[in-house]
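Next up: a single chain in structure tokens, the form predicted on its own.
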Amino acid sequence: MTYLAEVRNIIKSYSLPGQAPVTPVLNDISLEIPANASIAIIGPSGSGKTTLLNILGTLDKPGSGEVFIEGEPLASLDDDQLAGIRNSRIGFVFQLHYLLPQLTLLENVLLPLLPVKDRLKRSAATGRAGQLLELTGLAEKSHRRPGELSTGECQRAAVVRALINQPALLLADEPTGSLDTENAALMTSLLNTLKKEENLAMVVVTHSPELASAMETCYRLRSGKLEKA
């Protein structure tokens, strides 16, 4: 069966220069993402949860084990086609939005069509972004910068940029945590709307229970190792 994600066996260790590596934060992890699916991964600070979201999403490269996206083994990729692989098939959300305050709402979102060079690909994606902006309740805010904006329609406005050029895996890390409990609410509900309309595998990083609870499978990372919860 090929997995719409994969990692394999992934060990990743850190250690400061001059010293021996300490013990793996990954410790021979492997996952597999099925399309369409929504995974929730939780464990206490510092366990390693974003490293691994990091290394599903090509930013960051592990010790040693394998990364397969729809299939493709990762590890002969340079950093170009991995920079191509990040913006044409996973979308990410984080924590903070880091919208750009100069620009506008709009603006922002599609700041990832910036490499694309096809004039009737970044017109349609136009379209799209309106769209997914009515979708999240933004549409009449499109053209106001992010500091005339609450926290929440920030963050909803990062989902947006992250889903601009249709990827079919969405990663968020914290992303209701620096959201109060409405609009924390608000944001579960959204991500589950999105993953149904858009055809998306999701996988959220999260100590936010009421999150977790609403994906369909929930992983605990700790002492190095995943296991379902």
Ligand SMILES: Nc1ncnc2c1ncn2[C@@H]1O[C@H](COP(=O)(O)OP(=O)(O)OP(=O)(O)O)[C@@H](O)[C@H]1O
Second form
Amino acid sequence: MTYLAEVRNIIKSYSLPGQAPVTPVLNDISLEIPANASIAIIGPSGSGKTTLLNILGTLDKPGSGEVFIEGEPLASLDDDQLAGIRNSRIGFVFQLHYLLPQLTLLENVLLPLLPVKDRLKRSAATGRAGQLLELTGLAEKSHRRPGELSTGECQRAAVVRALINQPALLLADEPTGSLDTENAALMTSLLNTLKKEENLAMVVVTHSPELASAMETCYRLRSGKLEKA
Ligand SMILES: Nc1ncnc2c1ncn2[C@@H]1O[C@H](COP(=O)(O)OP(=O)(O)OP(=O)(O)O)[C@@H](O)[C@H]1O
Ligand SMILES: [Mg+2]
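Okay, that was the form predicted on its own. Show me the form predicted together with this ligand next.
Okay, now the whole complex, with that chain kicking things off.
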């Protein structure tokens, strides 16, 4: 069976210059992500959750083991090909939203289209941005800059930006980390709506029990190992 994404027996260690090798952060981890799955990853601070997400998202490479996106082994791809997959198949939501302060919300969510030359695609994406901003309750504010919006609104805009190129896989690192209870609940239901409407698979790293339990499967990362929670 081909999974949307898969990591097989990955090991990742960080060694600091001049220091002895440390115990691996990820120690022989395998994870299969079927299309349209929703997965939560929980675990203590420093257990390697972001490291695993970055490897899944082709932003980082494991020391050993294999990563596949749609059956393609990433080790066989060069940097341009990896960037292509990252831009077209994967959407990221980082813990800090990284919206650009000088751009409006609409301009921010359209940023991933910068490398896209095709005018038809660009105008379709502008329409899509409008729909997604509507769905996330941001339509009225699409011409404001991030400084004129709440943290929850910026975080929702970051989700729209991650989805603008219609990725198959959404990776979100603590998407409710900086939100209050009410906004966290909004984000949780937004992710569930998007999963249904966009036919998305998502892997969400979270400390929130509510968000974790809203996902179909939950794993815990601890002492380098991943286990079903
Ligand atoms: N570039 C790096 N160089 C050296 N060590 C690193 C580097 N990045 C992460 N680490 C170490 O690897 C471990 C895992 O880090 P990671 O960021 O994946 O943890 P995390 O589970 O996401 O934690 P948190 O919940 O605090 O975000 C930590 O001990 C961290 O200090
Ligand atoms: Mg982290």
